[in-house]
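The chain that follows stands alone, in the form predicted on its own, written as structure tokens.
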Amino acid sequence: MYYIQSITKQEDVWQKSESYVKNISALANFEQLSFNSPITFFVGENGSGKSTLLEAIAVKYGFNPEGGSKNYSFATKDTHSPLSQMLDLAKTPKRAKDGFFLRAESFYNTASYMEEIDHDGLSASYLESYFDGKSLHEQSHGESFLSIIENRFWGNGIYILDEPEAALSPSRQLTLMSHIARLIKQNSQFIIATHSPILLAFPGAIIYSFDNKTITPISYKETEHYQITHNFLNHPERMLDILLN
């Protein structure tokens, strides 16, 4: 089930803008992206624009720039780009019943906000109902990150994740894959920016690379993430000798 069908850059608005995003080659050179799978990955080197575009999609859909659901309205610092204003977002007729924008960068702020007030029309205590009364800040970063996905992602929704692996060990990344598979079976759609060669292996995913000054679909084994990890694990001594000597 797909809720976001495609995004298209508004060239007239783009040309008039003086934002720094115009200096990001991948964003300057793309016209449209389609989302024809329940899970889409954005990959690329640091600074390639993947998280910037992911954030813009989330904001355009109606999510809070720092994370959370559509009902979250907190802001600690206004740093998001104006890229969302330059995009047209095409939705499918099917309306998502749930949604969440989860980003490692501002996770602390999101977790804090979740503890301050009840959300999403729930009358019972949010933490008591969904996290056994345990503060998200009393758990490790990875534990609380997964706890939100396990307990707050309710299915039939659109979920946008920015570098979720930053909080997770390799084994917990596998756990995340299991949750993603469960939620996809519950008619959910994921768009994820990641550096994780583990997550990128998810079957049937579309992978968009932001390298080479454009945004292009590539296969899993074509990603630099797979190739570097594969070569290192197969030849660690040789690669370490090259790097260190």
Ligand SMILES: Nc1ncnc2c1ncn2[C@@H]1O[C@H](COP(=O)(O)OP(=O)(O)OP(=O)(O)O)[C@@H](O)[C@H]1O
The other form holds:
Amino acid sequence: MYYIQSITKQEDVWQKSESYVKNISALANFEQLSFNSPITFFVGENGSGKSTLLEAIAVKYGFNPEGGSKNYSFATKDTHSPLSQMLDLAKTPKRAKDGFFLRAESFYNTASYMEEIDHDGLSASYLESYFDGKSLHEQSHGESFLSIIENRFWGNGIYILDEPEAALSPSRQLTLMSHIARLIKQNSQFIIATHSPILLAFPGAIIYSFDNKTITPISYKETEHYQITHNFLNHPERMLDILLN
Ligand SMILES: Nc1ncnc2c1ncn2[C@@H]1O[C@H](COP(=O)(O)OP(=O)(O)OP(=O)(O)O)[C@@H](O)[C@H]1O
Ligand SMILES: [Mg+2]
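Can you now output the form predicted in complex with the named molecule? The one shown was the form predicted on its own.
Full complex below, order starting with the chain above.
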């Protein structure tokens, strides 16, 4: 199931803009992206524009730029790019019943806001047992991150995640994958920016690379993430020898 079908850059609005986003070559050169899979990944070098595009899609869809559900409205900084205003977003006729935008960068603020008051129409007693009775801030970064996915992602939803692996051990990344699989079975769609060679292996995923001055689909084993990790783990001594000597 998917809800966001495609995005198209509005070339006329783009041309008139003077924003820094015009200097990001992957964003300058793509015209349209389709999301014909319940799970899509954005990969690419640091600074290639993944978070900028992910945030623009999230904002265009109606999420708070720093994270949360559609009911969240907090801002600790006002730095989101104007890219969302330059995108057209095509949705499928099915309406998502849930949604969440979660970014590693501003996770702390999202978690704080989440605990302040109830933003999603839940009763106080439910909220108390929400995260196994433990405040998100009494849990480690990875524990609280997974806790939100386990307890607050309800299915039939659109979930936009920026580097969800940042907080997670390899074993918990596998746990995350099983949650993603469960939520996809419950009619959900994921769009995820990642550097994780583990997450990228998710079966049936579309992988968009931001590395070749535009945005192009590639296969798992074509990603640098797979190739470098694979070569390194097969021959750590050889690679370190080249690197360090
Ligand atoms: N407010 C801003 N003003 C000017 N340039 C910015 C601003 N925010 C981001 N950039 C630039 O836009 C480019 C894309 O940034 P973005 O955060 O989208 O990269 P990314 O692909 O998510 O990288 P990473 O993998 O490191 O998270 C970077 O070169 C960054 O320096
Ligand atoms: Mg990023």
